[in-house]
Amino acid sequence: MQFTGANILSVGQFNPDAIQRVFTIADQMEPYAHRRKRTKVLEGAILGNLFFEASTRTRVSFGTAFNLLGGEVRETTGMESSAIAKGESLFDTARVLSSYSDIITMRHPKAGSVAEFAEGSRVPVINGGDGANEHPTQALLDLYTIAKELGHHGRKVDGMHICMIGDLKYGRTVHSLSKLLCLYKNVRFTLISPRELAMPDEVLNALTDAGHAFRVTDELVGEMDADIVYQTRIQQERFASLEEASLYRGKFRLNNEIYTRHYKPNTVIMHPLPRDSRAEANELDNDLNQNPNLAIFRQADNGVLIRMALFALTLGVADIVNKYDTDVVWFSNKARY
């Protein structure tokens, strides 16, 4: 895979080695996001952070890095804000903002959206979530996470179990972190959401494709030998109404007693964020927060160090990093951490 001027707008685009080249970069961006060193690498360097539809971790994460990287950040959040309210196209939006940054990256409802918007635009566009279709950087830093937590425990993804809890039909980073398992051997899944909320064919079609075995269950309970639980929340954003999504909201929660009885003592826990903590939902547990294999905060860490290397990537500076960067003055190891 080409990085250096490429648009980032699916996990199709990656191949095993491509993935590894994120990882051996967003591993020595680990200095930069801890405030440890910094580096003006994309010093002059500005990002168009375009959130169309709400977001706090990616958005934050996105400028984040950038910040890190040296780079300034330009936002626009809403629908509302934007002359796409006025009926301006997306392709009319990309070709003007375009010229006002360097790279941009952009959520949006719509699914398909962001690849249209890349049509019109005359620097990288990465996507920070499409609709129900994709969401590329959350696939990535989600396989980041999966195969650092299982490092930890000498393990690989290649022949780990995985299980994906909640909305599986319209939860975008389900289904993007399904398709790049798909560059893995002998993985497999157990699929537990309601009915109505299952993976969707497309999805299923392409695990059994990469020769994955995986079972479709509506039952949380039962013993899990699995080495991820991945929980994810009912997107009441793409329901036709709050009352449909209510339909299913809290039927498959997670707390401690439920991971105890039957998960093993080292399943990973994962959630993309955020997750829903209301008491008629409250589909991973409080109680779960002082459980050491509890991942969700290291993974969303890991959401910037992912970003910084698609950065640095995309703009062809991923391997000069180091000749820009400086101690960092007020950092005190000891008072950080």
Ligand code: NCD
Second form
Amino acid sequence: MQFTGANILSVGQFNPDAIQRVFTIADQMEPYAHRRKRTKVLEGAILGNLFFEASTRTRVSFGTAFNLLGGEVRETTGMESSAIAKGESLFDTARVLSSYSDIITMRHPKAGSVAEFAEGSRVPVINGGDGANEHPTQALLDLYTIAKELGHHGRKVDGMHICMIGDLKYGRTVHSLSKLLCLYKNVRFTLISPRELAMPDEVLNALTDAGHAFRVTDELVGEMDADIVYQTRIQQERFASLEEASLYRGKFRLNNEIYTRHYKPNTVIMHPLPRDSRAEANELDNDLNQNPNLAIFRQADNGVLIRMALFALTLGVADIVNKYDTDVVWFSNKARY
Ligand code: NCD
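For comparison with the form predicted on its own, produce the structure of the form predicted in complex with this ligand.
Once more the chain from above appears, this time first in line as the rest of the complex follows.
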């Protein structure tokens, strides 16, 4: 895969070598992300960070990743505050904003919208989530997290058992992650959701084509020898009404008691976040917060490394980052890491 100048729109663009390249560069980003060193390799470059749908982690980590490489960030959030609300097309918006930036990251509620935007863009576009369709950077950071976490226990992605729970119909993170896992061997999937929110056939067919075994169920409990449990939120914004979404909210709660009783001692607990912590949902209980297998915050931290790697690769500077090193002169709590 040729990274320089490329759009990152779908996990379908990646092969095992490309994934390995992203992960190797992500590892090299640690000293910068952990504030042991600075780099100015992207000094003067501008990221257009366009988020037409709610986001905390993805939006801020794209911006942080670009800043950590020395670049600047211009941002627009929400549909109402942009000219799209006046009827402007994605093509026109892309034409204009791409002349203000060197690279664009974008999230939009409509499936296929980021690819449509990329048609009009003169600079690389990275998909930060397009409706229920895809979330390729999240899938890469999820896979990076899985490989690292399993690595600590001497296990691998090939041959692992992953259990995905929640809204598998509208959850773009599980769609992209499942497709990415099709590049690996003998992965076993347990897919737990209400029947109405089951994993789409398109994804199940991809798993079958990859030779993976999967079990579809609407029961949370049962003996589970999973290596990874990946919990998701009911995607209420994709339902016709909040009432409909609330039929499912709180159906699949994972707490310490269920975890201890039904999962192996070292099952890694993941969630793309945000977890819905309202009492009626509480999908991943706070009583798991002290559980060392809870990887959700390490997962979110890894997002910065992966996004730095993708910027460095698409802007063609991945191999020269350390030529632009400077010192960190302010107090930095290195003990955090
Ligand atoms: C996810 C998303 O936006 O698809 N969040 C994220 O990017 N980390 C998951 C979600 O919103 O439930």
